[in-house]
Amino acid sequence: MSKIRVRIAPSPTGYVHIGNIRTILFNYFFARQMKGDFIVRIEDTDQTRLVDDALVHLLKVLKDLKIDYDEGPYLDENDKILEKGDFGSYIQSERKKSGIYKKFAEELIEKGYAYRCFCTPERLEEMRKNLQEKNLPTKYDRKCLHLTQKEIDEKIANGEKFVIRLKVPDNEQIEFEDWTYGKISTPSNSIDDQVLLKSDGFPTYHLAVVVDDHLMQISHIFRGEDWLPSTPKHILIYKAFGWEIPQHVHIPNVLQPNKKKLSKRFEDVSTRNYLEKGYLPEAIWNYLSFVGWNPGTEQEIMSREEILKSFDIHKIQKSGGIFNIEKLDWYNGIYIRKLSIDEFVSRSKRFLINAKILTEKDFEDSEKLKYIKKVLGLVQKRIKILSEVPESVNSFFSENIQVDKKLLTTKGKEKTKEILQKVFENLTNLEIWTHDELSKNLESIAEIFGRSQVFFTTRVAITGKQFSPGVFESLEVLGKERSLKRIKKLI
């Protein structure tokens, strides 16, 4: 294989989760570094477990994360699934229609590396149960391996359903070199006669992945360590066909903090959930790239281009990388602060509209937009995810703010009222409404009542919040009239 060609081959049996994206990124970095092709192939042969919108969900996530690829299915502007590339279709259920999997399965039968199995599900279940009771491996007992051609023809003529199984050789060591784990050796006697073609004509993963990787000229296979036990089966199939075996790179799993495999039961693992909450694609890129890999320096904030330049597939850790949501929050906060105010407003827009704080028309009004920028400028350095924006700024867009008076009366109701009245009087007489003048004005009152008491009381009075942007910045953006009105109402 002269050209580097790598692929991701997700199955639409669920929504692509954050651990899958890490594997996708490693594929992407290697392909781009080596100036090779990066392919997306959809492995949907397990028809019983398909999730209706999972494929569209995957393609949208790839699009939103700006993960570009050279071949495979993609969505047009109307979310219609199209395909690009010379090796299509890139969806296995579509490829199955041409009969290629059946053709190759039958070729293995002719070569003596596979056989038809007519055992019913009931018979197989009983066999497994008996083996379990005897504490024996639940491998297929090869009842159908030695059927004569006459017996096979009679069963087919009688309409008996059958699958095609791989004939695993006895007493052999199956070996391959994995880029992460080194030399792997597996005794063939530990491998079951895996089903290659199901009775409905659909291939299993094991046949389809080998056939498609060969036909699509895949040179390197990057996938999760979960697939290590399956690789010897695939090696046998490659050898049976006489095909060149791609290089294998098994990547350790992304783990929960308790070091268990990241699963759908762990918080929200769906990548779409993270995007919808307001995690930035560039933060996800940066963080996930460092889960189980690092460039060997102290630098943690790296652009896509910097990661691509530094990435070394041989530096992947052999132990699983821990997924830490607090660390992702930290990355996201940094990338939010790196945005220009225009970009920050643009990315916050849908959250503010969905929360019914603002409307589309508000963003089209040039004067209103200036005010929106001022308000969002107050919170940009304070938030970690964009979904926090509405709650952080809602008091700047509504006059109906709710104040928890318990926040203000810890020093006594009358004391609080006295502070508010003094603040109101001073600010009423203030002619220049700027941050610096507001600071000087309130500092004079702080000398009497204490800085924390004055500033905190004023902040709560004008925003209704215990935690909000700085009191002087908030007063300046709200303006004199609105600020005084809120303080007077609370008095």
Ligand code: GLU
Second form
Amino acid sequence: MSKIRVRIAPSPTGYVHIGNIRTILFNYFFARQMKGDFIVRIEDTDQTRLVDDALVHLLKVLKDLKIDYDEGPYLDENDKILEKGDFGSYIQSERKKSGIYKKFAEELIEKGYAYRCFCTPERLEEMRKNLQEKNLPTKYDRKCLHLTQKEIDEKIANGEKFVIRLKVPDNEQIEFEDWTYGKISTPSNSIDDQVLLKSDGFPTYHLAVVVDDHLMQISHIFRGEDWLPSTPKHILIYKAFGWEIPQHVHIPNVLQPNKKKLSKRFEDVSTRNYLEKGYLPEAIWNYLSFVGWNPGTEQEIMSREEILKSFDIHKIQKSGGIFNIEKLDWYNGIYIRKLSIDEFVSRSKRFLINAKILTEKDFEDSEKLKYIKKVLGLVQKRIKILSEVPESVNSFFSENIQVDKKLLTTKGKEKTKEILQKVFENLTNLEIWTHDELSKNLESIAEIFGRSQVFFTTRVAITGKQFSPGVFESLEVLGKERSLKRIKKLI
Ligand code: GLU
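Okay, that's the form predicted alone, but what's the structure of the form predicted in complex with ligand GLU?
Okay, now the whole complex, with that chain kicking things off.
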């Protein structure tokens, strides 16, 4: 068998979204399991829909998610796009420069599988309208299929613009075997004479994808189910050239909880957005692998290596997988808890700096760093997304904390004051400032006023927050002087 070569072929027409990443991962798993090559090819032939930084964005996401590949474009340290691999360029607008797509489209004309079409956009629009009015499929009416060579030559000599269309055979069944959906059989009469080469010389997706998959010796095509209706057209092109047809595997879409397609309107589904908010790459991996697939056991937490071992492309679900943000949050919380404290600090760093709670310098000062670690250690268990870190720790880094007094006065102002005064007195006399001593010490007050009153009131007094780490650990990390100052201020 020839070498397994698998590609992803994203179009930089928008920021790569979380559903695309799931499809990319399934490609990746198969390529790595089969010890094949994994290739990234950029399909940017629809120049009108390009989004400027979408390509750089995509390459960064692949890098951040540690989805490694053997061939294709990548970024150097300065975010300059370079390419690796023997089948380059891997960017279709670059490949077009050598004239390959035009050459192949012309080859199809010579072989009788394609023809030039000189119809103007206005005529096509008119034709489409007429068909729509009659409730007929809006296929091209083949006006230019029957032009004589003389007519064609004259039109070209007159400088008339043309596209090249595929000549779809009449009354045939086009068949292929899809790994997910089984045998697919499409009547050729339902297929339009697809444009292969546009008048500006750019290929359409259909021509470029077939030419490049062939030239790059792709053995397996894994792509979203959206592309299933395009595949019969591709099969026709492969056959017209006499090329071997790769295996096709269409992967069900990732859906919103309401079963609609994942879309920007649902929420900002761009993968960069998730990474920026502080979802960990390892959580995204684990979660997305389980959207539309599972190992058939109860196990939900799996490392990259485990997933790579167990993943089975034949066991992906035919119905679309549902994207459930609560589940992703759950995974993220688990992976955050798995981090060593040093790693948690390092991943939280940019959030703390951006929120202006700490500076780069603070992390270089070994004393401060010790304190930062202690504080972050208090919240690591409770954080689900790294972007929650600043809000959860800010009161440990600022003396200027705001206490919402409404939180404190459920038992009345006087009672609260009495509790705080008692806590202040007791703690002033406490010499050993450790979690256990603090706990013993406050327990005696708790017996008088009730645990939740004492602990909650003290916690709010020193952190200003309704939800925060436990009172003893907070007091311990904050230290005696700062804790007492805060309690006093509130009294
Ligand atoms: N360029 C297509 C996309 O943007 C790729 C489809 C395919 O994999 O053939 O998704």
